[in-house]
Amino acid sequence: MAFIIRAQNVSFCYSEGESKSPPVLKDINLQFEKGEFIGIIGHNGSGKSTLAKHFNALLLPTKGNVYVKDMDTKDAKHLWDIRQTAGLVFQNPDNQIVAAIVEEDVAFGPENLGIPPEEIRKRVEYALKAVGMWEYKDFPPHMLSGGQKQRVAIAGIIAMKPECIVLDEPTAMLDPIGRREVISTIKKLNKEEGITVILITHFMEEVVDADRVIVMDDGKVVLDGTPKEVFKEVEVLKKIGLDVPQVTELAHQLRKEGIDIPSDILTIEEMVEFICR
C-alpha cells in the first residue's frame, strides 16, 4: 500500500534544552492513503494544528519521522518537493493572499516554482474554476467575502498541483454561508479531482462525510475510524470536551430514554429514515 503521508513515533516540543517545553505531540503514528478525505478534530491545545504543520515540513519532529511520499521531512533537499506534494491552507485567508488581483494571487505559487507563463495561465484558470471563483479573477481580494477569500487561498494551493491539501481550521473565521462554500469546495476537490484532503476543524458537522476521523487530545490520538465509529463514542468525546453532531446527540439522548435507535446516526436524513421506518 502506497501512503501519501506517514507519521512514525512523532513527538514534538516547541523548545528544547534548559527551557524545554512540555511535548505538544506524543508518539503519533498515522498513515494516510492517496485520495482519502481525513478529518482531524480536537479542542484547542490538543495538538491538531501542530500536527498539520508537520505534514508539509513547516515544523519538524523532535522525535520520530514524517514521510511525504516516502520523502523524510527532515531531509532539507526534499523541502520543495514535499511542499509541492502537500499544500497547507491556513485559518485566516488574509495571511495567504499576497496580490492585489485574484488572478495574480493564484499565479504567485506557480511563478515561484519557475513554471512557464503559458502553463501558469492554464493552472490559474483550472484552479479558479475548481473552486468556483473564475468569474472573480479580476477582483481585488479585499472586495471578496471571507468564504470567497478562503476559496481563492485554496485555489492558490491547487495551482501548484499538490496531491494533498492540508487545511488548518479553514472555516474558523467564517460565517455559516462561508463555511458551507468552503466545505463544499473541499468535498468537490476530493471526489472529483482525487486530491487527498486532511481537514483540521472543531466543527463536527464538517467531517461527517469524511472517509476517516481522527480525534486528538493532549497531543495523542484517542480515536481513529469512520465517522460512524468515532461519533457513536459520545461519552468519550464529551469527556475530552468535544461535542458530537446534533443528530447524533439526539439519538444518544433517545437511547438513554430507552428508545431503540442506532447509535451511529450522523445526519438528519438518516434520522428521518429511521423514524419513518
Given for the second form:
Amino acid sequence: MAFIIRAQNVSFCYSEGESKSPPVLKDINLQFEKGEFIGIIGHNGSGKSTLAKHFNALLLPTKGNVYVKDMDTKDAKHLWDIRQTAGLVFQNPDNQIVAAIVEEDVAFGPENLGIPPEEIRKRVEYALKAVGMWEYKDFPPHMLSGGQKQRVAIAGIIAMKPECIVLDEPTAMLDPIGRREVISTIKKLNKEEGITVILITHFMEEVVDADRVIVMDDGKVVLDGTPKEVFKEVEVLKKIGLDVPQVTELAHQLRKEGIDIPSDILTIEEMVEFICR
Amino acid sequence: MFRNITIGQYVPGDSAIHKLDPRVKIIITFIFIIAIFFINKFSGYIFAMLYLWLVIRISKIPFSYVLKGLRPVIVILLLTVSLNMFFTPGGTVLYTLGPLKITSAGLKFAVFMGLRLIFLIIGTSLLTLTTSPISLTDGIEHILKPFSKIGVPAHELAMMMTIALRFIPTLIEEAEKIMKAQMARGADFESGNIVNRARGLVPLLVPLFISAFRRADELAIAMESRCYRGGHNRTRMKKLEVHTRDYAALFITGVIVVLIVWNRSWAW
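Next up, the form predicted in complex with the partner chain. The previous block was the form predicted on its own.
Below: every chain and molecule of the assembly, starting with the one above.
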C-alpha cells in the first residue's frame, strides 16, 4: 500500500542556536495510507498543529524527514506539488478566505496553479457542489455563517484536487450546527471522493468513526490505533488531560463497578444494543 | 454606528452601462476627463451634458444618486469658484466689495471652472456607480498588466484591493464587537467634545489593529498553503471579453470627443 504521508524521526524546535527553544515535536514516526480517515487528538500545546504544518511544508523538520507521496518536504523544487497534494484547512474560516465573492475564492487555488479558465470553472462547480455550497457561489463571504464559511474554505482546497486534506481544528470556532455541517462534509469527501483526511481536533466525538486515531501529548505520539483500541485506554487519556466520548466514559464507570460490559463502546447505538441484549 | 457604511457607491443593476466591460468603462472615463479639459467655450458643455444625460438615462440610476457624489466636494467647489471669481484680472468691474472686485472675466472663468469640476465628478462617479468594486479591480489589473514590464505592480495592486474589499466588512463587524465590549466596561464613545471623543477611540483602535495584524499573518499562511506565489504564471477564472456594446460605447464617446474638439474652432 502506498503511503500518502510519511514522517520519519521528525523533531522540531521553533528556534535553534543560542536561544534554543524546547522541542515541540519529539522523534515522531507516522505513516498514513491513501484513503484513510485519520483523527489526531491532543490538548493545547501537544504539538498537533505544528505537526499539521509539516504535512504541506509550511514548516520543515529540524531533524528527520517528512515525505508527501515520496517527495521530501525539504526539497524546494517539490514545494508546490506538495502543497497541491496535501491541502491545509485552518481554524478560523474568516482568515483563510481571500476573495470577496465565494466562487472567486474557490478559484484562488486553481488560479495559482495556472490552470486554464474553463477548467477552473469546472473545478469550482465540482468543489462547491461537493461541500453543498453551490447555491451560495455569488455571495460575499461575510454574509455566510461560520460553518458555511468553513465549507467554502474546504471547497477552496478541494478545487486544487488534493489527494489529502489536513484540517487543523476546523470546528473549534463554530457553533454545534456549524460543527455538524463541517464534519459531515469531511466524512462525505473521504467516503465519496476517496480523499485522505487528517482531522486534528480536540472533540473526541468527531473521530469516533475514523479509521485510525492518534493521540499526541507533549510532542510525542502516545496512542495510535483504531478508535476502539484508543478509547479503551480511558486511564491513559485521562492522565494527559483528555476526555473520552461520554458513552465510553459511562461504560468505563460501569466496568469499575463490576458490571460486565465491553470497554470499547463508542456510540450510543452500541451501548443501547449491548444493554438491551 | 457602522452598519450604514457601504463600500464604494455601487448601485446594482443590469443596464447596458452596468454590463460594459470594466476596462472599457475606465478608458472611456479617462477619455471623457481629458475631453472636458479641451472645452474652451460654454457651448462645448452642451455636448458633455448631453453625453452624461444619455449615460444616466441608460444606466437607470436615479438622478439624486448622481448628485450625491457632489456633496463631499462642495467645499472645494465653492472655494475654486470664489477664488477664480475674485482674483481673475481683466474685463469690466461688475461689483466691488471692499478690496474684492468681481470682474466680468472673473465671473465667466469662475462659472467655467465650476462646470468643469461638476462634470468631472459626475463623470467619474458614474463609473463607480455602475461598476462593482470587484469588476473595477479586475479592470484596473487588466489595464495595468502591460505596464508590469516597466515595474508597475499590477497584480499586487489588484490583490491588495481584493483583500481590502474582502476584509472591510469583517473588520467593521469586529469593530462593533470591540465597541460593545468596551462599552460594557464603561467606555464612552458618544459624549464630550471632539478631543475627548478622539481619545475615546483609542480603546477601540488598539485591539482592532492588533487583530488586523494577526488576521494578516494567518491569511498569508493560508494563501501560501494554497500555492500562492505572486502574479507569475497565474491564470484567472473570469476572462474579460469585449462585446459589440463596448465598441458602441467607445464609438459614441468618440463622436462626443470629436464634437468637443471641433467646437473649439466655433465662433460661439
